[in-house]
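As structure tokens, one chain now follows by itself in the form predicted on its own.
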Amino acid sequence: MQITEIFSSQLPVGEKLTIKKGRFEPKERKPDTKRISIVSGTHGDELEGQYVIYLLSSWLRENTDTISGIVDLYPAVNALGIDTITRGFPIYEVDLNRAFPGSNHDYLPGQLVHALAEDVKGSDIAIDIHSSNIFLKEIPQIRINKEFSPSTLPLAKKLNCDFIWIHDAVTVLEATFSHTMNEMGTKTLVVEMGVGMTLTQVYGKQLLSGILNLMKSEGIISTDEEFEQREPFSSEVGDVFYINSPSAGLFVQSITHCAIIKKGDVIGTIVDPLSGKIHDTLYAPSGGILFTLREFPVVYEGSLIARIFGESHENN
């Protein structure tokens, strides 16, 4: 594997901020040789993609006859964040995933995103992997824009997730790494699962035979070796219902992470500790797969508890 610096500055106290990248490629390169790119880390306190990628460049050092095209690793965009666990840049408390696409003559969290960009700019198909925050769990799902998912969808059933998530475009998602990379002409994938400041072994396995699965139906790897390959739920055959909290506590689970459930189950309560009371209880308002989960206990009017996906409203 290759490493090189993809973008540095001098920092305050003569440090240096340097993002690197490492390659992996063919002995001989050819005409219409793919490329696929890797990314993770764009938020600091995310740290589910590093370890999916710490899985895939172990495989690859193990298995360097089986590559046939390009891939490139970024597993630590924002570097100065995972440095100090902060999920935005630090000083400018920034959120990197809204400032793309930057350029050369922004602010340093601009000039880096800019950089970041014009690496990948060529991919194939580039995969953004993300962590939930702190606050939630997820299964590991897919999502795309509606505008780009013809040619994108196809992409996402092959990496070996629980969840398909398509949404229609917002005005914030144009400033993200996926809608700037898209319009550049990049397949690009995002990819949420976990909790914020952990790693999910099970989750980063399971992504890490996706992304096999993928690269293996594109040629960037050339193997007899099969990887596993789940059906996915769908978000075009179903709705998405948001459960949020009606009071301030405490909230305690009364149903596991990704169970599916049923129209009325209970999902959890919302108490309170110093009166020893529960001010609510939280009801299901569709069957179905629970893909979120709130992890963190603390919540306040209107924190998001859960999103279910399930039969449509017009069923419910």
Contents of the next structure:
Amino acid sequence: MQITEIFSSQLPVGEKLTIKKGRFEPKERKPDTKRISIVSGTHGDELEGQYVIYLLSSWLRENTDTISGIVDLYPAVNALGIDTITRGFPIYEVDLNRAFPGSNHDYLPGQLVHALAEDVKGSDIAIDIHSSNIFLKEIPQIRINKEFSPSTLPLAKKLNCDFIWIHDAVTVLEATFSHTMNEMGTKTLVVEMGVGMTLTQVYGKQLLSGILNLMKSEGIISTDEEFEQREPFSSEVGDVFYINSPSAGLFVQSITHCAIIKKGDVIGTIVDPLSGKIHDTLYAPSGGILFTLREFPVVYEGSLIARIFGESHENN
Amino acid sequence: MKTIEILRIDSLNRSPLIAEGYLFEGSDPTAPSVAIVGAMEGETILPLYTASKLVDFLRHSLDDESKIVGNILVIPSVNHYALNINQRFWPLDKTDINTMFPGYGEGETTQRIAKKLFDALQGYTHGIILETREGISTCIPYIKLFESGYEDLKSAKKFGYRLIHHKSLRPTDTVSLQYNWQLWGTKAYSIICPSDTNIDLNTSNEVFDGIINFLSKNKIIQYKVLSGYESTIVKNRDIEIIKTSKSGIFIPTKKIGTTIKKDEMIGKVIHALEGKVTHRIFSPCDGLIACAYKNGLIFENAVAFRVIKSG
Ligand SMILES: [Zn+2]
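Show the same protein again, this time as the form predicted together with its partner chain rather than the form predicted on its own.
Below: every chain and molecule of the assembly, starting with the one above.
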């Protein structure tokens, strides 16, 4: 494995910011050798992807003989943010996933994302691993822009995730990594799983199987080993229900896992510590799979509590 | 004048955030009207100060109430919560209210705030948004107008600021207040204020006088003003972006608002540990320094100055 710097910048006081890439490649490269890029840490408070890339890197080290394509690993895009618990790019407070495609002439966050996009360019497939934020826990899921779904949906199904969410095109999301790379011809998938500032090991292992499964089917690894490929729910055939807090207070979960729930199940309560009163009890508006659940207890009116994917016929 | 509640957001432990608008009803119902939005973010002292000063002016400085001809709504602050703890964005999730428009009443907290604010801003002829620059820079006061197809450059000249930046629209601008307000039929303008963290009376007067010019020239108030500048319309191609090739301690040697000559030294960068000058910044053109980096420490290739080219 070969480690290179894809971007570096001398910081003002005796330090260099570097963004690193690790590459595994086959002994012999053919014209049709495929390349996959795995990216994480665009948001400095999201660490699950770092663990997945660790697992993948470690698997590839143990199984070098199987490598028949190019695997590029970019575990820490917002390196400065990760080491300082900062979601955006420090000082500028910029969300790197709203700064693409960037350019060489751009400010530092824009230069950085530009360097990443230029380096990933030419990959057949890219996977951008996110872990929600510090507020919400997500079951392993793939987010897909409808515009690109004909090419990305078949790949998403191989990733051993629980849910595939196909969303409409939104102009503001054109500044994301996935949109930029899809436009440049790399089939790019966004994974959301777990919660910010945490490693959810079971999810990490689940996604590892999915990535290996996808790589095997794309001929990037050649092995007899079988990898798990669970059947995901897909938002093509149902609706997403949002539950937002109606009041400010402390959110206390009544369910602790993202799981299958029935309409009317209690998701949690919004309580007031001082008076000991319950402001609101939150019920599931639909049966289905609860794929997002609030982890961070302090809420305002409007704070997202949960998202449920329900079958359309249960809508009433 | 009457105060109206624009929005109210409760908090677990803080007192409720109540954003109020000060509505001055004009003497002529057919006259053009204007709504002015002050601080949507924290760390924006000039937008806050300018709007609050305007409330005081409209209440006390016009000798006769009938001199307010058109309706004027002033909302000095939308985001007390961020201002009071000196954070830029919404304190819990760090989202920017000015990226949440037109808002969504069933959505996240800042989408709801945007929705309530946007509802209160409908139906005005003109809309003025007081903002500061994103990023780490400060500037002379200017008007920012997106190339949205709805913008009114001619009216923007009535502020009399030196510059109007006629800016191409980025994807992220489509969720801003200015863009959405224009889409919904109000002639909206953003005044970009210097990012000062304390009040400089000269600069704040310049921002303030521009608004009074605008209100007077549009006959929204009757008040004799001294003319401002004949504004120059600036496109992206008219801006010379000057960067530092080195990181370190940044020392601007020319101030924003200064006109400069080609090859004039305008700043330098010092090695942060050894004190020697590692880079001198010379202007590549004649022009006006409109923006400058504002921190003492600067990154490599960071924009140190934006100069509006002349000649
Ligand atoms: Zn993320």
